[in-house]
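As structure tokens, one chain now follows by itself in the form predicted alone.
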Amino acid sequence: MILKDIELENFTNYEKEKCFFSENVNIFIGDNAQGKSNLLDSIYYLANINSSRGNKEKDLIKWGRDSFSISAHFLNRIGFNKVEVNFINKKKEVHINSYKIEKKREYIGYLITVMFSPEDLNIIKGDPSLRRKYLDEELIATDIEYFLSILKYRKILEQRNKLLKEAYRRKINDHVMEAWEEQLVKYGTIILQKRINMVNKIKIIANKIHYLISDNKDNLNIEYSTKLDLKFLNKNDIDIFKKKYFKKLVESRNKDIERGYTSIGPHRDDLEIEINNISGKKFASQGQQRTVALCLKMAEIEFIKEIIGEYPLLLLDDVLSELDKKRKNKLLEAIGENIQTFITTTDLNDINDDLLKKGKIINIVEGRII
């Protein structure tokens, strides 16, 4: 995938700017709070139709304005494309090649990004939600069935949790609860299958990269962690797995009523990360944590390439300053000729000379692209 250009109007601190990109490396440089990350976020937004920082659309509008727009041209395996997003009168409109996108699923796979931010350096010791987010982001971007399943799962989960809270105060009909639990099992099983398939592929790639970065010393292992018994799912005995999943939900119902939430399922799952058979979460040094984070992101890029047949855009938001020289160099070495990359930095000393020679430097000052 190659992003040719982007045009912003009233987006965050940009009034009206257009920027053309190199097909290799693009370096956004400037002091803090000038708009480097906002420009990077606009690229992420075009790919995912939401902000990388979780901001609502109304919070992305330039102060004093009432709307924003982003448009861009890009190449992918299909051909040359134009995407436009307008947010006006509290409504969002997305057009791809002048065709109005009514539902996000119609846009999935057109433009895909892998983003690496300082938050990702906490992926080992941080909250399990970070590790679930790692899995979800790229599966949502590359797999329509996963996207639809997780949307439905979240709605059903919300309904069951609501019933659990009501059941704490008054009696709820078991049949009503079971109807929601059956749906939770249906979509939860799809989510589990696809996550486990991803983990099985990612862990092989990540271990190879990790072994090289650690100078052939350390082995990395990643396993999917859940309270559900995956034995029958792994054997592809889906019906038996669903029955056992459903039974587990029923058995946990009384305790879930006391807790007020559903304690079992993919929304509570995690990744177990081990370095040389030792828990990374408990014992990894800060350097090891950052190495693993680096390997996971690099593996994510290769996973997407395997799925869709082309590399995604790589977005590096103020990450280089967080990495030591060795890890920084390993990351920069991993950026191949075929991966279009966008980097934010306050200092070009973070970038090696080879990358500077083939890259484009884009200066940003107070929301102006210079």
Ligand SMILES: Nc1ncnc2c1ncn2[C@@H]1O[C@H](COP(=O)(O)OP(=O)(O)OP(=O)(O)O)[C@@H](O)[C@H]1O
Second form
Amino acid sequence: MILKDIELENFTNYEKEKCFFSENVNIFIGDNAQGKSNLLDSIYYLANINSSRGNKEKDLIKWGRDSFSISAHFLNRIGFNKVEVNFINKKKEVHINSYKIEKKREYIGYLITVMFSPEDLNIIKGDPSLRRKYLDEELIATDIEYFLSILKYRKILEQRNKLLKEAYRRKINDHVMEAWEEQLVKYGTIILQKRINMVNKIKIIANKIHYLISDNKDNLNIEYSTKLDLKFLNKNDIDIFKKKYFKKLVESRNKDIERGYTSIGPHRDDLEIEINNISGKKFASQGQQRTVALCLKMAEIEFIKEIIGEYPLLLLDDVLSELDKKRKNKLLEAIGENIQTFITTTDLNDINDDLLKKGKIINIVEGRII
Ligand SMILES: Nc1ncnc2c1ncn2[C@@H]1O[C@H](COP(=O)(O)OP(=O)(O)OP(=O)(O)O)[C@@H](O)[C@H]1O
Ligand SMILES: [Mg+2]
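In place of the form predicted alone, the structure of the form predicted together with this ligand is requested.
So here's everything in the complex, that chain up top.
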């Protein structure tokens, strides 16, 4: 995918700016608080229709204004496209090639980003939700069935959790509970199948990259971790898997009523990350965590290429200063000619000469592109 240009109006600290991009590397340079991450976030927003930093739309409007818009031209496997997002009167409107998008699913897969920011360094030791987010983000961006299944799953989970709390106070009919549990099994199984397929692919790619970066010393292993028995999670035995999943939910019901939440299912799962057979979560050093985080991101890019046949846009927010020289160079080497990349930095010293020659330098001062 190639993002040709972007135009912002009243988006964060930008008033009205247009920027043209290089097909290779684009380096956003400027002092702190000038708008580098905001510009990166506008690209992320166009791809994902939400902010990378979890900001609500109203907070993305330039202070003192009442609407924002972002538009861009990009090239993908489908052709040349124009995407426009307008947030007016507390409502967002998305147009792709002048066609109004009613549901997000109509837009899935058009523009895909992989973002790497300093928070991603917590992926190894941080909360399991970060590792689930890692899996979910790219599956949502590339797989409509996954996106719809996870929306359904979250709604049903909310319903079951509500009932669990009610059941603490009064008896709930078993059939009512079972109806929700059957639905959880239905969508939970789709989510599990797709996550495990992704993990199986990612772990091979990530291990290869890790082996190279660590000078052929360290072995990285990634496994999907769940309370469910995955033995039967293949096409032939899927009915057995579902029966066992359902049974486990029913069996855990009383305990779940005491806890007030559903304790089994993909919303509680995790990734086990091991370096040379030792738990990364418990024992990885800072440097090892950075290396693994980097490998996971690079593997994600290759995974997307495999699924949709083209590379996503790579967004690197402030990560170069976090990496030592060797890893920085490995990362920059891995960004081949084929991956359009957007990097923010306060200092060009972080970036090697080859990349500077290939790249376009975009200076940002107080919300102006100069
Ligand atoms: N809705 C908004 N309206 C106006 N200004 C905003 C809005 N949201 C954020 N800003 C401001 O935009 C400025 C630039 O933020 P940004 O995160 O892009 O900086 P940056 O260039 O990435 O800096 P750093 O190098 O520190 O990461 C900040 O000072 C922030 O307060
Ligand atoms: Mg920033």
